Amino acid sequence: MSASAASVVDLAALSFQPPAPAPQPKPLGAFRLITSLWRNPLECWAQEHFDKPIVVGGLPFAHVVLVSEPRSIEHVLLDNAGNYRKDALQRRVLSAGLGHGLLSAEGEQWRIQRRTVAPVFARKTIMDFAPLMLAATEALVARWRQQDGATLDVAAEMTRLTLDVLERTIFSDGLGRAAEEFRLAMRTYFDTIGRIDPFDVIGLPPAVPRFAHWRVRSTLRFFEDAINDIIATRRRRMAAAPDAVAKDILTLLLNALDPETGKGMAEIEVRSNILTFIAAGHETTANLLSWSLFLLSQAPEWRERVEAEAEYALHGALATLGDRLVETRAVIDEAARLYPPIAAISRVALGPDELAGTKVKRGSLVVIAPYVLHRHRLLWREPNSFDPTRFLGEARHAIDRYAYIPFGAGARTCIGSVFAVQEATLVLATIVKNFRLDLAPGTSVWPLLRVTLRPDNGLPMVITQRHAA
């Protein structure tokens, strides 16, 4: 058991075990596996996946190795990353509009893009966006004050808020379309490409058409037209009055140069990365906030702790705000442990290897599932319980770097993770300071995996104002 598993436990918090599918008693057969993957991949995991460091077997037409041993994860994602590339299923999902961006690029194309974009997401740049993130949250607070006592779909509200943040930080000229159009289009996009097609499970070649790609074509045209308009508008403004253009992430991206070659990105790469930032930048953060608000609604002791911290912290200097929101950040991190933004990472082995004594064949599918890893019995004490104390004080430092990977790990860790966590922490503190949110009576909450991990059928909650304006 790791040091994180031996951390001091908040017994009151352990009374609440958030909703999640019960592990299957034994691995599913081929037919049930295919149907479960189509319906909700979280329902496919068996008990042994949460008990053993390495599990071999799974898909009927592939040699699969599920890895939950931290040193082996480090080996795959960092030490021997050159032997492992994104598998056909991931490439199929990401090719829908994101095919030339950071998420799906490989080899030298990925290295050039990463070097080029890295300064855009430097910590100092992200910190400078804190006032804009708070301004978007205050706009939500003002709107919610007019709906005191109402029942709102908080999952939808969080996607609207994170789109507002993107407009203020990445696209200060606006999205070129109504934000609600973008929200609904993005919902269709994730619902469609996020389903694991049976053709992929049985290993049919990419040349065989997938129904999901056919369904998502009109949505991709919407994104392409909108992004082309966004880029054209910004380029016109940059040409006419370069000093008057906002130094948001779009400007930084269009001006970004590879520090080694001095070249900028190709137009198709710029478009793919803009869609990547819209998709990942609003969907993952919105889900993280939704789960955090739900968890607090079910843990009164922690809700009171975060309320008290927000009352104190939000009155201080903005430059040190993050240092004062320690318990709020712990709630965010625990929400990311239980419902990680990246629920599974998969790679195909280009050559033979060995992981914790287990032979890996050339062509094996190696799966690292943060959802499983974060609930693994060998790594966490009471893994299915909500306990933010895991991320406070020495307990946080005792967590193995490769036992907690909500945004991935290694060279390909999510480049926007600092942006997402800062935004989620500031938003959560501001909302909790101003409102209490309680689950609407009769509501059943359930996690659904569609690329990202979100509450199925939304999150209806009653909004009650804590302070007058």
Ligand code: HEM
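The structure above corresponds to the form predicted on its own; please provide the structure of the form predicted in complex with protoporphyrin IX containing FE.
Partners and other molecules have been left off, which leaves just the chain.
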């Protein structure tokens, strides 16, 4: 029997409302919109965005349609996806280093790249990564045991851990440089490039230099040098002993051939993809873990339940571990609902369309914001409350596929979603089994959007060992 079935406590009654900006009473005017987008885009949403299925209006230079109606989301991301492409604003924000990678590529370039790296993300391969994910977590546990009772920045700890997981799995030679250098460089990159530039909001052409792109130049040089080293080391190893080299992301990218031209992937695509997988593959999962640990620290009954589940589930066959960590997974899903690491997805319409009676023009910016959708009043009961029971048993099956999209949907859905969920579940259970984490006294937690949704100023928590080693 699962821990949930044995429950005699009404878990839904134990919900609380975690911190989030109160929606603006009315949509913001142009000036306040630009300053809020720069400071923290989460603060831009108005009450009507959480009340209405579709809202038109917004940026000064574009016809913006915010869509929070599941059938219309399905239409944009799946049924009529050919009419939409990643929008110029998102592409400009990402273009500094990721422009030619899977996240931003379009058309044939995207199709070839997606097909090339798909084998690394097949379910079976991800299952085989479980022992490596656990080994990285055990290393963290061993390190934390030396710091029993200390206050640590758990957000930074989670980014270190998820980078370590990437190094042990999809970049099997490691990242070459000290992971800490990568972590800090990625943080600088997200902090600068991840701010929505007023020049982008008012629609100035890309030729007009952006301050953030200028500031981020030295960080991009660091990435370029590090990636050059990674590629050179792997090429040497491939030349020396081709059969001994792991079939990881790097091998697939370097060996990929265009089926039509027979040519290898362009060097710039290989580089952009290495950066894409480092960028997309660790901050997101790290944030999801940070939010899960924070939420558990505020919900003692849930923390006890996850502790009990982890004690029981972390023994036994790895293959069925996922089936035993049901409540742990529900906490992660609820964290991804309240604090979706990718808080907004956007597309530009290539031609006219209609969404639930609302006209979309050619060139309209269509925004689907998991942050808004997941807290929408028409779709969720007590949308701002922490209540993992939404993701247990029958309740989970009742959720519309297009009302809950932390990993997006359709052809451009996250390629790393199975990887991320498996990693987050194993890490959360292992940490909770070994440690109790409490928010450091005097800390106030606030969500900040900078490419990903993370706790502003980190997450200082006191870590206390639950059992002696």
